[in-house]
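Below, in structure tokens: the form predicted on its own, a single chain.
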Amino acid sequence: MRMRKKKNGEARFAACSEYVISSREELERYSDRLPCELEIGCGKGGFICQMAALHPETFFIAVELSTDALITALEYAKEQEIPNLRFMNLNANLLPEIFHKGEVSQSYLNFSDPWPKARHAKRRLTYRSFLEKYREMLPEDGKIIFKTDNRLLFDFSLEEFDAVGMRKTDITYDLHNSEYNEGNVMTEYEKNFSEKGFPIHRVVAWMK
């Protein structure tokens, strides 16, 4: 579902400048906090200041496409005031171009968008070519946790996953009913879609 856009957007994005990262330089000033824990595509927010809330100790960063998503999470981190947390408002496919190896520790990947035509495969999150990115980021024992509802895009991930030699572990297609479901923390979609009945699906993918 695309989003409302966001009355005086601009405005408000500026506001909360204080808590976006945009480039290599401007994370640079954070190196001492390095390496951090990464949620692509936070959405609204809401599982990533969740996390920084929960382990102060460690540094988060969340990446979101969509600025009228990312307005609410910046608005929500700003009135909590929550310190060890920063957002970046970019395509995956660049970050890259601002982590270098081993400075992420682990990603999240929470509820992406399914993208079901098979044309448009290549535009999910978990296709090879992104995990392939991905892996610049991360350390030889890095991983990256993936949750979501849609079965269809779970299989694929599994199958992705493996043709760029990860390693999967904790695989459940029922995350609420599972033994891992101890410290998870919902998503706002997640918690929606839980309650409407839809299991949820979730791996933890190592580098290695």
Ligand SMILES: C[S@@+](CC[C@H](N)C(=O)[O-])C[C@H]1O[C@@H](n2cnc3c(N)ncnc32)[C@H](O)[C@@H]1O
Second form
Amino acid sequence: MRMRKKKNGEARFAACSEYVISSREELERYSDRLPCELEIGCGKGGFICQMAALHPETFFIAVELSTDALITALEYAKEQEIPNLRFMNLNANLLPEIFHKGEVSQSYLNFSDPWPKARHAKRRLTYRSFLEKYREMLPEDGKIIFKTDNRLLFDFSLEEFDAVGMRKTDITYDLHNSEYNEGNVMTEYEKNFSEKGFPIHRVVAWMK
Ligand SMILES: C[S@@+](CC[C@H](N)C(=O)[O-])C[C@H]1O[C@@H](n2cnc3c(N)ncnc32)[C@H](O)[C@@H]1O
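Switch over from the form predicted on its own to the form predicted in complex with this ligand, please.
Let us now look at the entire complex, which starts with that chain.
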């Protein structure tokens, strides 16, 4: 997601600091609320803010690399006073340094950047080395719920799940016209692509 640099970004980020977790030590303050559900690459946070409001009994954490995208999410969560949601501004490849095994019950990957060039395949958040990192924090029966409009990324991801021995269920190439759509919470990208007529693909991938 390319974003224009936000004005006063540092100050705006700092003003939302009670919604940010930036280290293992800070996560430990929430140990009585773990395991959490984790969104990786939350963008402006529309999905995770809705999920947290719909499921007040669950603790959610969302990770985002782009500080500018995250500021939008942080300011909304703060304005809405969402109590069961926190954010991390970091690269997903650092997640095992923060979370221990079983501290994440399930993960969401929504409309991850497709990185279409083959030489960039390792940057895709469903590349096998990322999946192995997610395995370090999910329980043995943990799962990843993956949605995208991008057929090439979807097919690549299905192969990557196989390559690391994950089990796939609930596969659909047209989520919004499928039996799995009930209770679906749309992301910003999902709204945008589905309004343009693109079908949404979704899979649940289990650690075993
Ligand atoms: C295409 S956007 C989708 C945003 C949102 N999930 C949605 O569906 O509307 C992908 C997001 O993933 C983030 N991202 C990409 N690589 C990442 C990484 N290695 N770690 C954390 N976030 C990452 C990008 O900064 C971007 O905000």
